[in-house]
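Let's start with one chain on its own, the form predicted on its own, as structure tokens.
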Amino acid sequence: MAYLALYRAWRPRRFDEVVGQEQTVTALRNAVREGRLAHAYLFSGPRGTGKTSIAKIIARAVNCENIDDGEPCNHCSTCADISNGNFMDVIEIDAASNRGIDEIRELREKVRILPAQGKVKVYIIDEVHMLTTEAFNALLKTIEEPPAAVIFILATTELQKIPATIRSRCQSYNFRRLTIEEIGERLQQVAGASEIELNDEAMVLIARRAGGGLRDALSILDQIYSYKGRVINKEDVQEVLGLVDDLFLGKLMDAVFSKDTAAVVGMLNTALNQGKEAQQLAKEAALYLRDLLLYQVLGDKAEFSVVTEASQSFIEQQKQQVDKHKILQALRMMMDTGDRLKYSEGNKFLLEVTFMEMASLFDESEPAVEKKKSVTKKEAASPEKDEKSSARDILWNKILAGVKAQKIPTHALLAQGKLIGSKDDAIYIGFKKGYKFHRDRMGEKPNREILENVLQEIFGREVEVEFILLDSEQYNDIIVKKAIEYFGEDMVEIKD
């Protein structure tokens, strides 16, 4: 027999096997037992929380030959056929691939046909929010007045996309995300039955990363089991999922808050050289900052995403060390970087620059954000833009200070430019149209070498520099276009 994935093997087959969703399960089981099922249901909630599983339990229950107290027997031929997908009167439709009006018209014609095998025809329409407006309109009348022996069960992860006319004709049940404890309990049950040794730390880590979905948790366990075998610990989960240890994150953030950029760059290089993905590192760092922020606000009531007992001492100290408003700024910066890393070719460099900018936020000796010479109304209305710009300005000030310490004339030339951003192993420095002379002089070998030496001291390795001439009327330089395409137009600031 072919191997059956854990999430399929452990799919609940009775109401009393469903994890969580107690109110929904109780209501539906009572309706089945008392013969008060509605003609249409709408199940909504996050993926992997039991919507389709409960729909199939209802389908078995209403057609079961030996129903017992509202529960299907799961032994009769009808239950077996429904479980195996061989029952003619239980029709599953994926609305993502059958979303047009023609498919719904065909459904309307078939609804009128009496059940062929069982007592009730059950239509389960998954991801129903994917239907077109025309398809919803075609479905409307059928859902409102279906034949007596027909039940519709609509499932969706995006309730807000369902027309009010459809929602008003269905009994709605909202499925909640499962708690870490609920997921962990089922993981231990599955592991015990499958002869898998899953320690508590690994179990909690899987449960946290499942995002409230039991199906995701079982899929993760299955993936790790296939790779690591029957003994699974916390390190195995981190390796398979590409996660970094929360103790590493605690030390990394300690270096950030202490403004130790050399240590930050060194730790990032170590993690990346071990095969960690830059985007995953950014995501993990954002989750750590989120945990720290919640710990500052909620204390012991905070529910952590990545912090465990191993890093508890770090977060306890950092709670007193850093300001929550700056943590919020750093969190926004890291989340923004995570989004940019999805489309970035220079992942390593962008991640390093972001961490150094983030460290600059916690440097009390740097100029405050309020000391900017001019703030327009538009800028004042965009605090996130101000945070990104101020952090980049702080890094630019460090570069200028380093150049000035080596040669004042070079500093005078460079000071007319502006740090635009970074990509791959290069940084981009822009000069306004009237400063072509300064750009050209900075491109000469002596001045370029001074700047490159300063950048090497900051980043700990050789960095390429691109000098860009910014046209105040249009961006006709191909490098500028690429820079704007990558960094966004808000990154390239041109002031008269």
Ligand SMILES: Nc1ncnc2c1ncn2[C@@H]1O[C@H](COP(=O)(O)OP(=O)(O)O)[C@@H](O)[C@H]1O
Given for the second form:
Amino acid sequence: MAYLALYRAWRPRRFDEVVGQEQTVTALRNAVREGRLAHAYLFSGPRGTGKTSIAKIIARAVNCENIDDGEPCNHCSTCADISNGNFMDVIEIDAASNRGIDEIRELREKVRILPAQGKVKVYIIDEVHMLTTEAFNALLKTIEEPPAAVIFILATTELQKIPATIRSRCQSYNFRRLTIEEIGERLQQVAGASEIELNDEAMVLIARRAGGGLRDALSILDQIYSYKGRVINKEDVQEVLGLVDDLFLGKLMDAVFSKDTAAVVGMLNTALNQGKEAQQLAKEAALYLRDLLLYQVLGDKAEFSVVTEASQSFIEQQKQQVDKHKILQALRMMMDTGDRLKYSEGNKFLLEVTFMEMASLFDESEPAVEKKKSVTKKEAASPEKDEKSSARDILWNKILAGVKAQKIPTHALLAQGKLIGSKDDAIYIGFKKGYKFHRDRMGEKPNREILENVLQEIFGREVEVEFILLDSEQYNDIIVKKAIEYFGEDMVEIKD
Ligand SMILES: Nc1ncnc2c1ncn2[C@@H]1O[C@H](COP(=O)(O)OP(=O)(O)O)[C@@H](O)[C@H]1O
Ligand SMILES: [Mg+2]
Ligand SMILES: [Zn+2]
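Show the other one: the form predicted together with the ligand, since we just had the form predicted on its own.
Time for the whole complex; same chain goes first.
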């Protein structure tokens, strides 16, 4: 028998099987029971929170042959046909697939034909915000003069994209994210019934990653089960989801907040060498900062997304220690880097530099931070520019200082260049037109070695250097493009 994905097998089939969404469930069940359903409903909310499931419960309930206290029986042939998608009068339209033009046209033609098989025709239109304007207008006309014995259920994850004209014609229900507890409980129930041994730590870890949606929670459980078998513990979850271990983030952030860049870079290296993805690390760090910020501002522990039991002592302390404005700034930085890492896999530098920059945020003595403070107002105009250029500046100043400490003449040469970008294990240093001499000298072994040693010290690993003359067209194009890709446009100022 084909394996049925857990999230499908566990689609709630009665109102009383739905997790959470209490008010919605009560209101709709009462309406079914009392035979006073509206003609059009609009269900909105994040994915995997029960919109489609409840739409189908309604579809069955209004057509079921043995309806019982507002619930479908789920045994009669009507209920079975609807569940299997074999019922002519329950029509599901996925607006995301072709934006619905043909379907809505067909809907307009057929909507006035009486139900063929059942009592009530139910149109379920998923991702309704994807409809074209034309399709929306057609839908609106139909909803404005609803034929008898037809119910429309529109579902969307993006309520704000639904025209007011449609919204005002529908009875609206907002589906909320499910709590970690609700998700955890359901996970245990599903695991128990499927003879999966899911310990509590593993359960919480999955529940937190699900972002309030049960579909994702169950899919994650499925995924781990298929890799790891029936016994699932915390380490299995961490491994399959590519998460860092419990204490890692707490420790890493401790190092950031105490400006211990060597420790930060060391820890990042260890994690990367163990096969963690740079993007995953950025994401985890951003989530940690978010947890910290919410904890600081709201005292909210219940909804931590990455902070674990084990790492609570870290966050407890950090909460006292760090300024919330800086956390917010750091969070933006990390999210931004996470986004950019999506398009440039494996670029360790970007990650490392962002962490260095982040550490410097918390360093009161660092001039870059002072400068930042005094321009806070202006920053509003282009906040990102300041953040990004300071990331590069901080690294470049570190490099220059390191070289200067080794050999002043080398520093004098290098200082004429600028850091233009980086990729995996190489960084690119550019020299402008008139500085070919400097570039050539820097490329000579003794100077290059000094620089490479400094980089080795900063990054804790070997880093290659490429010197680029910024007027050699062909080189420019490729490298500049790369630099832009990794650092963002305003990091790269080639022309003066
Ligand atoms: N509120 C809920 N109660 C129980 N299971 C749920 C709930 N929300 C989602 N699920 C699970 O996720 C799957 C997908 O849910 P679905 O109703 O299609 O979500 P949506 O339409 O909101 O994206 C269901 O089959 C079920 O396994
Ligand atoms: Mg759905
Ligand atoms: Zn039935």
